[in-house]
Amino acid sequence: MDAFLWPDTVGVSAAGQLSIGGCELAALAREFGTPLYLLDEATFRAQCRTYRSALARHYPGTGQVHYAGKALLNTAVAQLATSEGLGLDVVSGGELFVALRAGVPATHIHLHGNAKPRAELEQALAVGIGKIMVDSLDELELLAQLTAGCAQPQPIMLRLTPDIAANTHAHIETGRATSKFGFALDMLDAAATRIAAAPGLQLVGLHAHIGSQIFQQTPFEQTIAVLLDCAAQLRERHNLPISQLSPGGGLGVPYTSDQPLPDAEAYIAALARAVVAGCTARGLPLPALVIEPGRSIVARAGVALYEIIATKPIPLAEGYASATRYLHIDGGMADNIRPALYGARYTAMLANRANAPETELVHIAGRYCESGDVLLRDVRLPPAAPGDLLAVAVAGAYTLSMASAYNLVPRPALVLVAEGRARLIQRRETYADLVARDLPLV
């Protein structure tokens, strides 16, 4: 077992039973059914604390850590993040609703998104949201209209597209000039002019997010340099001071043993050095540094648990993968679209026979009616049979948050595990849930 891919509390008994948070996964499968997602509370909290302590240690100015809720958000997760002193980033009215339901103060919430509907901007303004990350001139114009006559101006940050390439999959790279997100750099003056004419808006900072699953520090340092250049431009041309700076999130996490293990401490230290040096070189005061980790907080805290339902031999064919069988599980692409969407890879083991020798190369196929519904390819496991339990590591981020009810299969439950106790924090979807929005013809 590559322990760094599993939650901090992972364990294997002498009988080969895998446990997380002091709870045996086989027992959880019997109690809650499968597919089942587990969230290890200790790992989640530890990652939150790592970011907060590293930022306080390395950055001499004010620092803020915001959990990027799009990675995984529900009421309990929002409560966990807030209890660890993190703010929250949301990207929709629904995420904002969940955050407020969880008791997150509206002033601790930032609203992101490249196409925010008018109704969601009105919703955010009505609750007194902390900041809105403005993504376009059209959105800026709409916000100027919505805030006209407001007693207190709405704090905003401009999301800029720094035209910096990140070595990651194209579907999760967001910093190039051609990205759908953010202001191009040559639009900064126009944005500043419109803000100056909008008494209901207060520009407090600049923001960028160049992508996800980034393991190198250089792209983040380059992003900070671009943001500081823009801060200097706003000061010199428009007399607009910038008090906050956010290079976003995007630190990668390993999903398989051949991927690098990132160092959150070194990442924060590099960001801090870049901001301090950049401000000194440009004669700028130190801004509040806002970072927005999501995946790197929740990914390794999550484990997906499936039951193997059936198997199928794979005929030998020239050029075909070397796997000998398909193992069919009771979940798949509807609860984890990442492999089908952009070829994401995972690590897995048999939760009920974790000590058995891994002597067979197999594909893990989902239950959904798509040939692309193969969750893992060429994974080595002990010879498995129907009834065995498959645990998939690093399943906390962008799995349940992107889950669907494709084929009208109910979405899985989510259980929080800690110190031998399992708490259901998101129940399994029911057939009644699936038809709750349906209106019959008669």
The other form holds:
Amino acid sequence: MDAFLWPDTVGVSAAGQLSIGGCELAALAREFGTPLYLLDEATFRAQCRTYRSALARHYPGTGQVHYAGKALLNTAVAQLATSEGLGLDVVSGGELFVALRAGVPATHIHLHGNAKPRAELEQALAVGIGKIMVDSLDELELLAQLTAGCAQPQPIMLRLTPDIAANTHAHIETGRATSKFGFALDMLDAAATRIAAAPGLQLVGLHAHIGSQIFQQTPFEQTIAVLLDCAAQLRERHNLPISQLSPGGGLGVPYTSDQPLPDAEAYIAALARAVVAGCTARGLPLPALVIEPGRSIVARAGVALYEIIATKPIPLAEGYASATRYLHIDGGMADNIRPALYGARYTAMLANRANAPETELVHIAGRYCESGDVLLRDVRLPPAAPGDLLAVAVAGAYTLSMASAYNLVPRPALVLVAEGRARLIQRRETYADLVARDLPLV
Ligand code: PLP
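If the structure you just shared is the form predicted alone, then what does the corresponding form predicted together with pyridoxal-5'-phosphate (PLP) look like?
Everything in the complex follows now, all chains and molecules, and the chain you saw is the first one.
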């Protein structure tokens, strides 16, 4: 087992039973059913602490860590992040609703998004949201109008598109000039002029997020340089000081043993150095440094657990490597769209026979009615049979948060595990849930 791909608390008993957080997965499958998602509390908390302590150690100014809720969000997850002293980034009225329900103070929440509907902006303003990350001139105009009569100006940051390549999958690269997100750099002056004429808005900072699953430091350092150039431009041309700077989130995580293991501490140290050096070079005061990790906090804390339902031999065919069988599982693309969406790869093992020799190369096929629903390709496992349990590692990020009820299969439950205790934090969807919004004709 490559322990660095599994939660900190992973263990295997002499009898070959995989456990997380002191709970055997086979027992969890019996108690909660499958497919089941597990969240290891210790790993989640440790990742939050790593970021906070690294910022405190390496950045001489103020540092803030905001958990990017889109990676995985429900009430308990928001509570965990808040209890570790993190703020929260949300991208919709729904995420904002959950964050507030979890008791996250509105002032610790940032609202992002390239197409925030008016009603969601009004919702955010009404609850006194900490900051709105403004994405376009149209949004700026609308916000200027909505806040015109407000007693307190609404703090905002401008999301800029720094035109930097992040060397990641095209679907998760967001910093190039052609991206749908953020202000092009040549729109900065127009934005500043509009803000100066908007008494209800207070520009506090500049933001960029260049993408996700990024393994190199250089694109982040380049992004900081662009943001600081923009801060200098705002000060010189518009007398607008910038007190906060955010290079977003995006640090990569390994999903398979051949991928690098980025060091969050080294990443933070590099960001801190870039901000300090860049501010010194431009004569700017040190801004508060706001980072927004999602995947790197929650991905490895999550494990997906499936039951193998059936198997099918694969005739040797071109393009299909040497896998000899499909193992059909009771979940797939509706609970984890990443392999079908952008070819994401995963690591898996048999949770009930974790010590058995991995002698067979197989494909893991999901249950959904799409031939593209293959969760893992060419994975080496012990010879498996119906009834065996498959655990998939690094399953915490962008899985359940992107889940659908395709084929009207109820979405899986999420269980928080810690010190031998398993707590249901999101129950399995029911058939009643599936029809809750259906209105019969008669
Ligand atoms: N910040 C913003 C604005 C984002 O859009 C995202 C993800 O898409 C993140 C932060 C989190 O990125 P990651 O999960 O890669 O850390």
